[in-house]
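In structure tokens, one chain follows: the form predicted alone.
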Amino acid sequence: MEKLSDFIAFKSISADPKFESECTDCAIWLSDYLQGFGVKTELIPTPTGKPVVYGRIGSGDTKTLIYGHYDVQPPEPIELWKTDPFVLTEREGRVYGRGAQDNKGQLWYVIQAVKARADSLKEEVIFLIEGEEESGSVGLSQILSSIKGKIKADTLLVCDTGTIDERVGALTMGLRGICHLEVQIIGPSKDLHSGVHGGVAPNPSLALVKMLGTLHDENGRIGIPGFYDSVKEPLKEELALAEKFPITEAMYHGLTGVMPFGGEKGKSIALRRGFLPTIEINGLRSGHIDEGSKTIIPSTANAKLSIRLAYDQDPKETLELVTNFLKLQTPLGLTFKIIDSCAAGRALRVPISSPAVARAKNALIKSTGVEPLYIWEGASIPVLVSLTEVSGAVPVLVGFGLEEDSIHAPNESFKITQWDKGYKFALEFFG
């Protein structure tokens, strides 16, 4: 716990250039820690400046590649944290801090298990820990082909996922892909008086809201022509396993405070959550948003969007499709501009019958005493598809995070009993 506290203390926020030195310092610290129990490490530079921590330990005919990330989400809004986000704090059976679960806490139990097995490993274990997962894995993606020989493996172990029931382990069998963008609608050269100019000058805020409203039809289905052309339907056995995932409308309401009525009407929670694509508005910014009234027509309006991709959708093609669609919706007199965009990664599908999945399943049964759940997760780990292709490894995704851990939100935490279950699973996996 003392060393995990040191790990959490680094403000390794990859999305904010102000913290680039913190990311580098964190990578150096992590490399030194791994060296302390016999891992041969090196820091691999990336074009974006966040180094990748690479290491090897053990020997044998088989190889397991461990992927994780040392970067974290920004902590804002700071005022909603009960304690300092970069000071690991324990209370009521949980540890709190940014990265306590995602991914420093979960990565930590894997590292501790490999440390415990260091003298008895039956295979070679390779570490690949990056510093930009939370901002698109841009640097690692650009160097993957150049380190191909270093990361060849049979199994790719990723402990950056979760379960819906803390009594049961879970195998994540799929992840949606992702791309994201920020659009801006530009209107008058300055904010205008809404009385003098209302009804004459086009309003960027009003235009943007209307444009965003065209992204979905009345049934919640994405309304962009051609958007679903390359979407692959889930296999029957995949959907059957996914539908066993024990989440009801009432349970979802208890976890989130809202009923699961988003997305396409008439589709199950499992299908909407793990297999279908989405377009979500992540944030809106325009005009006067502070206290009190300010009667203006704002000069600009911005929206941040994320697009979750179904299996076989191409991120670049989908991003271009969405961008062109929105551009065509721009009213006369206003200008459409892309502030930022990223086609981060494809969706991942794990083969149900692979030996790597069987190995993880057995380790989960031994460590928890029960059959695991199978999850098709709606979230994304952008680099995993490329990583599996370059390494040749079959991915295995096992995690012990819970919804109440509040990852990406204020007061992120990790339940200590869940950390313990993760450690016991990893011990069995490498036993």
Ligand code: BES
Contents of the next structure:
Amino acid sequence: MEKLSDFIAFKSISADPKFESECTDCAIWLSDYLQGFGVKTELIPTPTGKPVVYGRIGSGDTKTLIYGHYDVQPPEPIELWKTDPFVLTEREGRVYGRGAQDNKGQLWYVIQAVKARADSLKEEVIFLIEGEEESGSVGLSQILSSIKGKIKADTLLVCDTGTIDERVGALTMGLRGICHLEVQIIGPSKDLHSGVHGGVAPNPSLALVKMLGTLHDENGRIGIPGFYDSVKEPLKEELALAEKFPITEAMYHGLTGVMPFGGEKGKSIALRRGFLPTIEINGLRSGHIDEGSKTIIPSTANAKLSIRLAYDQDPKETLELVTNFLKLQTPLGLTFKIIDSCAAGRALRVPISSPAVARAKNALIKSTGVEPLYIWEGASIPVLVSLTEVSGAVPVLVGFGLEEDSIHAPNESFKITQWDKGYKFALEFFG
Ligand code: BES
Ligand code: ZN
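For the form predicted in complex with this ligand instead of the form predicted alone, what are the coordinates?
In what comes next, the whole complex appears, and the chain from above leads the way.
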């Protein structure tokens, strides 16, 4: 707990350039910690500035590569946190703090298990812990092929996922891919009086919401021509396992405060979450958003979007398709601008009948006493597809997060009993 508090105290927010030195300090601290129990470590620089913590321990005929991330999401809105996001605080069986679960907390049980097994490892364990997962893993992706020789492995273990029922362990068998972008519609050179200019000047805010409204059709399906062309259907075996995902509409409401009525009509939750693509608006910014009325035509309007990719969609091509679709609709007199865009990574599919999955499954059965669930997750870990390709390793994704951990939100936490389960799982995995 004490050391985890030190880890959490670093404001390693990869998305905000202000925190670049905190990211580096966090990487140095982590590398020193690993060295402390015999891991031979190295900080690998990346073109984007956040170093990768690399390390090796143990020996044997096989290798397991552990991937994780030391960066975290921004803590905002700060006023909604009950305690300081960067001071690990224990209450009611949980530890609170940014990164308490995603991913510092989960990484911590893996590290503690490898530490406990340090003298009896039957294989070589390689750590690859990056500082930019939460903003698309751009730096690591660029250096992957240059460190190919260092990351060759048989198994890739990632503990950065969750489960739906705390009594049951989960193997995550798929992740969606992801692109994100910010678009801006530029109009008048200053905010205009909405009476003097209303009906004469084009309104960037109005234009943007209209454009965004065309992304989906009335059935919730993405309305961009060609968008689904390369989407691969799930295998029968995958779908059968995915549909066992034990969630009802009422449960979903209990967890989120909203009924699961988003996305494509007539498709199951498991299918919509794990196998279908989605475009979501992450944020909108335009005009007067503070209290009270203000009669203006805003000079600009911005939207942040994320695109979750189904299996086999190409991030770059899809990003281009979406961008052009929006751009072509820009009304006369207004300008379309891309503020930021990232084709982060492809969707991952874990082979169901691989020895690596069997190993993780056995470790889960031993540590939890029950058969694990198979989950096709809607979230993303952008670098994983490239990492499996370059390392040659078969991925296994096991995590103990729960929806109520509120990752990426205020008051992120990790349930201590879930941490214990993670630790026991990892001990079995490396036993
Ligand atoms: N740990 C999450 C991914 C995750 C969340 C897996 C919930 C399973 C359940 C990871 O840190 C994450 O948040 N990824 C981002 C990547 C993006 C910012 C490029 C995501 O999915 O939004
Ligand atoms: Zn995250």
